[in-house]
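Below you'll find only one chain, the form predicted alone, shown as C-alpha cells.
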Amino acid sequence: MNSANQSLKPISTRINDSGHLEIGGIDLIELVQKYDTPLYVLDEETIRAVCNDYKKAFKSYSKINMMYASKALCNLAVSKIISDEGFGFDVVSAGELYTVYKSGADMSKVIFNGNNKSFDELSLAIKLGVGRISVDNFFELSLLNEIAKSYNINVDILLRITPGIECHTHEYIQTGYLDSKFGFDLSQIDEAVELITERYSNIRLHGFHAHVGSQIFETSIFPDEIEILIKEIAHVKKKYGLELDEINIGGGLGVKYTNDDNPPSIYDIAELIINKLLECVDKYKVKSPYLYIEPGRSIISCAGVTLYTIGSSKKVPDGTLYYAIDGGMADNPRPSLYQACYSAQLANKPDSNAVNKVTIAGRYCESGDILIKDINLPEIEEGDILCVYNTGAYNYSMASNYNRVPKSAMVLVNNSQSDIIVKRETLDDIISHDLIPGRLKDE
C-alpha cells in the first residue's frame, strides 16, 4: 500500500486552467506575486495525509507513541498541525522545546534528545514537564540527576544507545554505527544501569532509545534495531530484575527527492516493525513495550516546495549552461553540505517540453552554491519561476543569513487559502542584534 512519503510532489499539486502549477488550490504564480521569492510553501493536506498514513499503518499495535522529529522543520504552525494530529514531539534544543511548548502541545508527549544538552536546557525541560529525556552519555546522566535533586523530583528517562548498525546513507546522517558521537555503546549499558539503580535516586529509567540514520531505504534496518533493543531489555531484566517497558526506534524513513528514489511505504515498514517486535517479545520473554517512533523528514519533506525567480544566465566554454536563482545554499544547504539531489519544474510553464540541460546556480558567493546540476528544463527566460520539490525538511531548519541575506518567508496553503507562517526577514532584522561599542562611536 502506497503512502504519501513516496510522492515527489505535494499531493494537491496539479496544473490549472492557466497552465501554471497549483498547490493547495492556489496558483503558484499568484503566490509569488503576493509574497515574493524565495518562498517556502507548505501543503497542509500533505502533512495531515502523512500523519494519517502513520496512524493507520501502526494501528494494530496499541502501545504506540508517534513523535514528530522537530529538527526537520519546527515552527509554531507546523507544531500546531502535528499536535492536532495526535503526535508528540522529539526535540533537540531549547529553541525546539520552547516552540513546541508555545504552540500549545502536550508537553508530556515530548522527548528531549541530544548529545550535549546544557544545564539550562535540561532545567527548562524539567520546568516545562517533558515526558521523557533521552540521556546520551554519562556526563548528562550525572548532570540530570543533580538538577532533578535540586527540584526534589524524579525525572523519567530513556538511555540512548548506539546499536552498531550502519545504514547506507550519507556518512553525515548515519547515527547508529559504533563510531558515532551519539549514545552509549552496548558495552556501557551495564555501568549506566548500575549508576541509575544504585546512585542516581532522582532518575527513573523506562527503556532504550536508538536511531540508526536518516533517508533510509533499507527495510532490514528497523527489525535489526528492534532485535538489539529487546535483547538489551531482556538482559537488564535478567541481571538487575529491572523490567523496562519502552523502546524508541527513532525515525529516518526516506522520501522521494528524484524519480530515481524509491523509498519504502510507511505501511510496509510498519508491518515489518510490528511483526519483528512481536517476534522478539516472544523470543526474549519480555512484556510488550511501548513503542516510540520519530518520523520527521517523511512527514514534512514532500509537503514542501520552494519557489525561486530565475535571473542571470551564463554558458561556459565546456557547454554548461547556468541559470541563477534568487536563493541557494543559505535557504537550502543540503546540496552543498552532502550532495543532495532535487527535482524541479518551471511553475509558469510546467507543460512545456524540456529542451535544455541546465545547471541551477545560487546567488551566494561560493562556487559550490549549486542547487541542481544537469536538470532538463524548457526554454528559460529571466523572471521564470522555478518550483523545487520536496524541500519541507532540512531547508528552512538549516537556513542561514550567509552573505547577510534575509531568510525567506514560509506560507501554508490549504483549500485555496494561503497564510504566512514565517515572516520574511528584513534588512533591519539582519542588523537587529548587532552593536557598535561606545568607544567606536563618533564623539
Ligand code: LLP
Contents of the next structure:
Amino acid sequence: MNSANQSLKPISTRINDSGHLEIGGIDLIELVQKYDTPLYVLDEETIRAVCNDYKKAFKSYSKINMMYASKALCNLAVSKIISDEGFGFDVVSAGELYTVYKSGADMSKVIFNGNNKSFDELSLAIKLGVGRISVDNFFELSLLNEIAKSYNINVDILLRITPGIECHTHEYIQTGYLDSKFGFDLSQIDEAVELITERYSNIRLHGFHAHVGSQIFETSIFPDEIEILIKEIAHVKKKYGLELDEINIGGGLGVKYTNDDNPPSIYDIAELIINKLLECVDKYKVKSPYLYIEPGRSIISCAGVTLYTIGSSKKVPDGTLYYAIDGGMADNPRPSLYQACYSAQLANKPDSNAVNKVTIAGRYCESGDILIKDINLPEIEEGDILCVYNTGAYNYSMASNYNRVPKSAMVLVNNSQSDIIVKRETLDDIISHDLIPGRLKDE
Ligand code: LLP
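Can I have the other form now, the form predicted together with this ligand, not the form predicted alone?
Okay, now the whole complex, with that chain kicking things off.
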C-alpha cells in the first residue's frame, strides 16, 4: 500500500479554476498576495495523513512508541498537530524541548537525544519530566547520574549505540557507521552497563537506541539494525541477568524530492520491521520489547512547499539561463550542503508547457547558492511565483539570517483556511539582539 511520504507534493495539491496551484483549498497566488514571499506553506492534511499511515502500518505491534524527530521542523503549531496525532517527540536541544513542552505535549512521551547535552539541558529535561534520555557517551552517563542524584530521583534512559551499519545516503547524513561521532561503540556496552548497575544508582537502563542515517531508501537497513539491538539485549540478559525491554531504531525513512526518487512505503517498512522483530525475539529468546521509532523527514517533508518570487535573470556564455528568486540558501541550505535536488512548478501557470531548461539561483552572496540546477519550466516572466516541493523537513529548521535577511514566515493551510504559524521576521528583529557598548556611543 502507498503512503503519503511517497508523494512529491502535499496530497491536497491541485490546479484550481483560476489555473493556479492550490494547496489545502487555498490559491497559492492569493496566499502570496496576503503574506508575501519567500513563504513556507504547510499542508495540515498531509501531516495528519502521514501520521495515520504510521499508526496504521504499526497497528499490529501493540508495544509501539511513535516519536516525531522534531529536528526536521519544530514549532508550536506543528508540535501541537503531531502530539494530537498521538506521537511523542525526539528532541535534541533545550530549544526543541521547550517548544514541545510549550505546545502542551505529554512530556512522558519525549525522548532527549544528542551527543553533547549540557548540564543545563539535562537539568531542564529532568525538570520537565521527559520520559527517556538517550545517553550518548560515558561523560554524559556520569553527568546525568550526578544531576539525578542532586534531585534525588531516578532517570530512565536508553543507551545510544553505534550499530556499525552503513547506508547509502549522503555521507553527512549517515550516523550509524563505526567511526560516527554518535553513541557507544558495541565494544563499550559492557562497561556502560557495569557502571549503571554497580555505580550509577540514580540511572535506570531500559534498552538501546540507534539511528543509522537519513533519507534512506534501502529497506534492509532497519531489519539489520533490529537484529543488532536485540542481540545486545540478549547479551546483557545473559551476562548481567538484566532484562531490558526497549529498543529505539531511530528515523531515516526517505522521501521523494524528484520523480527519480522512489522511497519505500511506510507500510512495507513497518511489515519488515515487525516481522524481523518477532523473528529476533524468538531467535534470541528475549521479551518482546517496546519499539520506538523516530521519523522526522518522512512525516513533515512532503507537507511543505516554499513559495518564491522570481526576479532577475541572466544568460551566461555556456548557455545556462539563470533566474534568481528572493530566497535561497538561508531558507533552504540543503542544496548547498548536500547537493540536494528539488522539484518545482510555477504556481501562477502550472499547466503551461515546460519549454526552457533553467537554473534557479538564490539571492545570497555566494556562488554556491543555487537552489535547483537544470529544471524544465515554462516561459518565465519577472514576478512569477515558484513553488518548490518537499521543503517541510530541514529547511525552516536549518534556516539562517545569512546576509542579514529576515527569516520567512510559515503558513498552515487546511480546509480552505490559512493561518500564520511563524511570523515573518522584520528588520527590527534582525537588530533586536545587537548592542552598541556605551563607550562607542556618540556624545
Ligand atoms: N533520530 C535520530 C537520533 C536522528 O539523528 C535523526 C536525524 C532522526 C531520528 C530523524 O531522521 P529522519 O527521519 O528525519 O531522516 N539535515 C539533514 C538531516 C539530518 C538528520 C539528522 N538526524 C538533511 O537535511 O538531510
